[in-house]
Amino acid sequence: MRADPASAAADIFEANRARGAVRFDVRLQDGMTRRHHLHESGSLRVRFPSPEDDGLSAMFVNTAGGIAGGDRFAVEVAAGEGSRVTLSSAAAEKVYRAPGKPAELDIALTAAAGAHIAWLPQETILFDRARIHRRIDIDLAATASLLLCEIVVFGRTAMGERMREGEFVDRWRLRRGGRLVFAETVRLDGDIGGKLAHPAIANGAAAIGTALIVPGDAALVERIRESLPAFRGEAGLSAWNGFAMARFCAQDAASLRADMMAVLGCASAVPLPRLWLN
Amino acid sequence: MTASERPHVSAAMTELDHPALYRLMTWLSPAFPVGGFAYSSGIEWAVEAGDVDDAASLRGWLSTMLTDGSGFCDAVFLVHAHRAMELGDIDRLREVAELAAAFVPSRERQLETTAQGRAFIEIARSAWNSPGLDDAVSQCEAMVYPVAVGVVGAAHGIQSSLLLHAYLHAVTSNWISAGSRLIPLGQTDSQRVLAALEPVVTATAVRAISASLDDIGSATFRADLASLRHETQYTRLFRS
């Protein structure tokens, strides 16, 4: 036992964070997608509705009810060749103030050849002193597909809280055929508010986000184009590397909801998850 | 300030530093013929969208792209492509390379940085070739712009420093040379929107020098959907 006083309330600190875990695999068989092994820890779930169709629904929840400082959370999917999966979560996920360390959350989504991915969470809220460390790492075979969306909110904005400072740093890295095709941090820090004032930055948006198609091409961008020619908030769409992107910033959860709804339902085949029809 | 009240100027230059000085005049110049003009980082689109119409708003818009944005990114993947390529690490430079490469925010943007890495490299190799370079270039699949700056800056001994301040100088008067076109703004405003931007260039300079890969980040949403949006602006006189 140390005497420390600070370093003994680290280690009261540190036995209180949450801890969670999910990992597991599908499979293809016999034409359907079935769940393989499968890991679960700590205050992170994951349910499978029933099937609605030959792919595999798993959805999130976090016991916890949100995260805090400190608490590390790790997500691992793998899907087999030619399965299919959709991953959601239940709820938006909220992300505390943080006095101390940052929380972690870890992401990682591997597709084998023929696989589909399909990665479509509620938004994530960060609190004002938010402080959290987030990274996506995708691994794409050459003939791999992912859908991917992700939807960050900087404050309660329900409750007419902005987010004003904190630290939030999102790392996304996507290969395919083993070959890095996109990377890119997020990183805001410090006086958060007035960096989202700035014009460059979010010009005082509440809220922000991101769609990966893969494979995406110049066509599939003109096709979203031609069938949205008017967004609630701001968009841009673009394609290189053989991916497309979508980018949405809007004063507001709702329109930003909206907008990416509709690129999704642009660019998906399947139909989106029942959560996100509401 | 006089030139006597900054010792350190005149301490700092010697004569060895006269042919470094030279090749980074030359190379981040306007003139070296990379295709610079071109290319507005998004900026085009800003001006069309009224985000950008005066001197100040383009100053405020390129103080945010250099302190939060591509310049302080692509600050430190000229720092460590200069690294691994003065300690002879290729692995380490084709990592460096690669993760440059896919740190792009959009198609135009990749465009931009690809053809001017490309056009750098190719020049260096023709008429300010050096040992290693060869070899560096063949080792790597693509060297973006900020990459190629360090790779060739490396292989000519030039401090990275040194070689940092010349990129960083060269891209923002790219990009006010084209705001001024754009907004229009005269000569002299352009001249103060430079001289308003030295401490911010400076600034990202010693943040990127001792930045880890792991310290890359930006924050530069809109400056980004710029570069989407500016695909489908009707009249455009840049690529980007």
The other form holds:
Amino acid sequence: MRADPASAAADIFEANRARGAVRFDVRLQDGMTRRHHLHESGSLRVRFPSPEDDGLSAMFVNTAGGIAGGDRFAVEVAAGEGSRVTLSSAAAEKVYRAPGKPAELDIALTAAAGAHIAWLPQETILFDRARIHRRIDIDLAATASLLLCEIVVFGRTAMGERMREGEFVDRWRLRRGGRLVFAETVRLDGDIGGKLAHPAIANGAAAIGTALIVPGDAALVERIRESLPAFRGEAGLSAWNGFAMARFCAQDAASLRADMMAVLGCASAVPLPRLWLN
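Having seen the form predicted in complex with the partner chain, could you give me the form predicted on its own?
Below: the lone chain, stripped of partners and molecules.
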């Protein structure tokens, strides 16, 4: 019996999808944060550039050269009591068009009492007709702290490209002290370019970003607001449930990145990863 050509093509496509996972934890040892267990698989890797006084930096590298439809990646990081870890990426992550299944990216961050996690990857760039589902789950002890930012760019704006169609599903869940304090799912699909052009959505912006700061309060928001007149794009700030959030829209990635750096500088004394400064 002959195999169905469409089914055979689907099997070949699935067999050639990239898979990658990184799981590690860090612990405080003699006043310094050091990695403990580490697991890497597939095309996802993590590198630790250099020891620091009391914290540790980790840099993720996707050796697949980007994300395509059907790819699956997972990151799990746990910070032990009193430890400090800054997580970033070696380059902007590119998500290419997907004729079939969407790519999947799962991120899980856990911080024990007194620990601090800074999640500061470079931007994610969605090509036209890209499809990706992302999940970010964060579990913080009551006395843990978090600095998290994500930037999404719809098309390579520096090349004059815009994302017209595709699918972007972004699910965030934040628990603090065992209690769910923030839950949000963003879904953009179909005519994404037309939706972003709508004044009530992005007013034509090609880049959006979110910064999540824990703990955060009204005083922090007011301090950040002092920088707003110098912003290149639009920003909205709020604080509730013990954390602060900043949301951004801009015409291009460079403008949004500059605004994000201003907010992160106000929010934390933790230095930005060196690649952010290039």
